[in-house]
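This document opens with one chain alone, in structure tokens, the form predicted alone.
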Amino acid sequence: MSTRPTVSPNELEQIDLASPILHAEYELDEVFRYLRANRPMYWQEPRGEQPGFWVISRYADVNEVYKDKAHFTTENGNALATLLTGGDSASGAMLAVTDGVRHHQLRNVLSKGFSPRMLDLITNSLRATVDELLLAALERGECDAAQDISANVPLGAICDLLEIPQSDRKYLLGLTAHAWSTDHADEPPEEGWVAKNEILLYFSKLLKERRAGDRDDMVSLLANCRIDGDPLNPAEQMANCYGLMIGGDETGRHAITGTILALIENPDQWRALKNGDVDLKTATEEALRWTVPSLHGGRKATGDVVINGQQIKAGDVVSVWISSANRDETVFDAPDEFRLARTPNKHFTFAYGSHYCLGHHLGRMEVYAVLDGLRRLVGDLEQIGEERWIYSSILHGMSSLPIRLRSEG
């Protein structure tokens, strides 16, 4: 039902691929198709005071950058929004914007939080949450899939992982929704800064409460762990709680809404899901490839390097476009078709290499739970109003998707 205009490749030199407005209000498939075929290593010239940056669109080249720890770092930021404005304040503290030995140490600590016991708990909790949300929506007959379903599924999972009190969860959802994206083009940037600071302040208090306790949730793990005998400093503790909260909530939320829209727009795939013609794990991978909750990843070059015949100089900002690589015609057969049975399906939705998304288990479990719930409980889906896309240059998703649901039978 989207009426977003398509940007022509002829307009490439006029558009700004770092603009949240561009990604919310326009379709860019033709631009990236052109870039993959003709200018896979595209340098976007500076726009006003905004520095220039590399736009890498082919799967093979994205793969090269992700693998090359010797020449690319996240320590100045892992998205254009921070890389082009002086760097990330959490650099060297939060896992996603830390490299080298400290990255390895932090990753080992955080990995322990995804224990089999915790993942089993979350699996059961997710099924119960999804069923409750879908049954409530079916009873009403209509709902906003983005706000009434998608927003509540990942929040429950990540809050279970962090053992956030139930009474605080809605408050945190409201903050995470504004930390990296906005619902309106003219929303002031201060809203995002306030949201980020509120999240950090919340976790500062929670970490203090969990210190010296014997719980095994992720917040307690960060509050009480030792690396080479030393505790994590407060900045590391808060930053990694923040990173888990944002990453765990936003990715799953936008993947779920995008999946619901894709099933509505592809009735043959909805029937395949309903008839049991597709394996749910396979379908989950296609939902993740298709929806691309994170549009790009960002790096800064630490030394001169050649990628696909193009020299990148030390200090250059590099963006690798997951949204484009996931549609690369040389890797995926008919990439612009939504096929739940697609296999193999080695998408970049969770990145690749040393920064492969730590929470990929959660993201997959969330999408799987929703596909399973839709298959079991919902007879039909229909879009009843135009979707609204969020304003972000990094996140890709909707703030609103009005739908009508009909139950089985």
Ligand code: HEM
Contents of the next structure:
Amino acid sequence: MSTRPTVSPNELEQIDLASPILHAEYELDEVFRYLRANRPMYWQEPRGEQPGFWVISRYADVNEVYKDKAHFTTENGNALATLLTGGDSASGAMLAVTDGVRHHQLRNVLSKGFSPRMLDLITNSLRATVDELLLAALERGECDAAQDISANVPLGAICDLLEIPQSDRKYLLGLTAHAWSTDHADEPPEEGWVAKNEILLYFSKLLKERRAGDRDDMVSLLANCRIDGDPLNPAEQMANCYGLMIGGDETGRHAITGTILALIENPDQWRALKNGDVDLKTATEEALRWTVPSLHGGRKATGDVVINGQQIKAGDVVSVWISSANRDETVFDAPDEFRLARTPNKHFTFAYGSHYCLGHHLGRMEVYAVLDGLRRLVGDLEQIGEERWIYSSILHGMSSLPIRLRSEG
Ligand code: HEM
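For comparison with the form predicted alone, provide the form predicted in complex with the named molecule.
Expanding to the full complex; the earlier chain stays at the top.
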């Protein structure tokens, strides 16, 4: 029941694709359809103090940029919000904004945290959490899917991975919700900085506690690992705890709320899910293609390079739009239809190339667990109030989705 106005392609030169207000309050499907067809390599002119940047909308060109480590880096930021405002303070320390040899070394360390033992543990606790949340919502009959269901699923999984004490989890949830997006158009950026600093401080204490212990959670791994005989420096340890928390929490939440809305808006697909007509793994991929929790990827060009015939100059800021590539009509059949049985489905929701999402297994497990829980426990779903979209130019999702649920039978 979204009532957001659609932006017409005629307004392209006036809108700012880096504006959180634009993404929260307007539908941009027509703009991106136009860009893919007519201006696949679009240069958004500077707006006031804000520098210009490339807007890349076609699947094939997004793929080119993601693959090209020689000409594009994340070290100045991997989202427009940081790239256009002087860079990312975690550059060279946090995995997502580090490149080259150090990126490879850090990625090797962090990958070890996703051991089969840990993933098995999380699978079981995810199922239990989702069942508990859905049963509680069913008992009440109504709930806010974003706050009462989605908000509690990924945070639990990532906290399991980091072994965050139960008593601290609510506090961290409040902080992560403010670090990269807000519920309000006019929230000052300082709110986000304060939240980020509090998260970093929290992890600095936890890392200290876990030093020299023999646990195998991700915080202990970061606190005690060695690369070429040397421990990670404190900035790397804190930044990567933070990166996992942020990367692992909010994206998953938006994928889940978006999936619930898509099922409500597509009753035939809800029935297909309920009747067991679709394989849950296949359905998970379509839910991820559709919901696009991360709208774009941001890069800076490190050298002159030509993409789709367009010269990009060293130093240019480039944005590749996952939201657009996932709807590219030259790759996906009927891309604007939500089809749970869609195969093949090589979406870019987790990006591609060297920065491909480290937590993609976990992200997939979360959406799978929710689809499975809905299929088993819920008879019917209905939206009972308008959803509220978050203000962010990178994250895409809802902070509120009021729904009514009925159980089976
Ligand atoms: C990277 C999306 C879940 C941790 C990324 C990137 C995307 C993404 C698009 C690439 C960023 C870039 O290219 O600049 C998502 C989505 C998720 C999800 C949509 C859920 C549905 C998770 C989870 C974790 C996680 C659960 C951690 C437990 C990371 C990390 C990176 C990353 C550490 C950086 C990888 C690197 O630079 O090598 N994610 N993510 N993500 N994600 Fe996720």
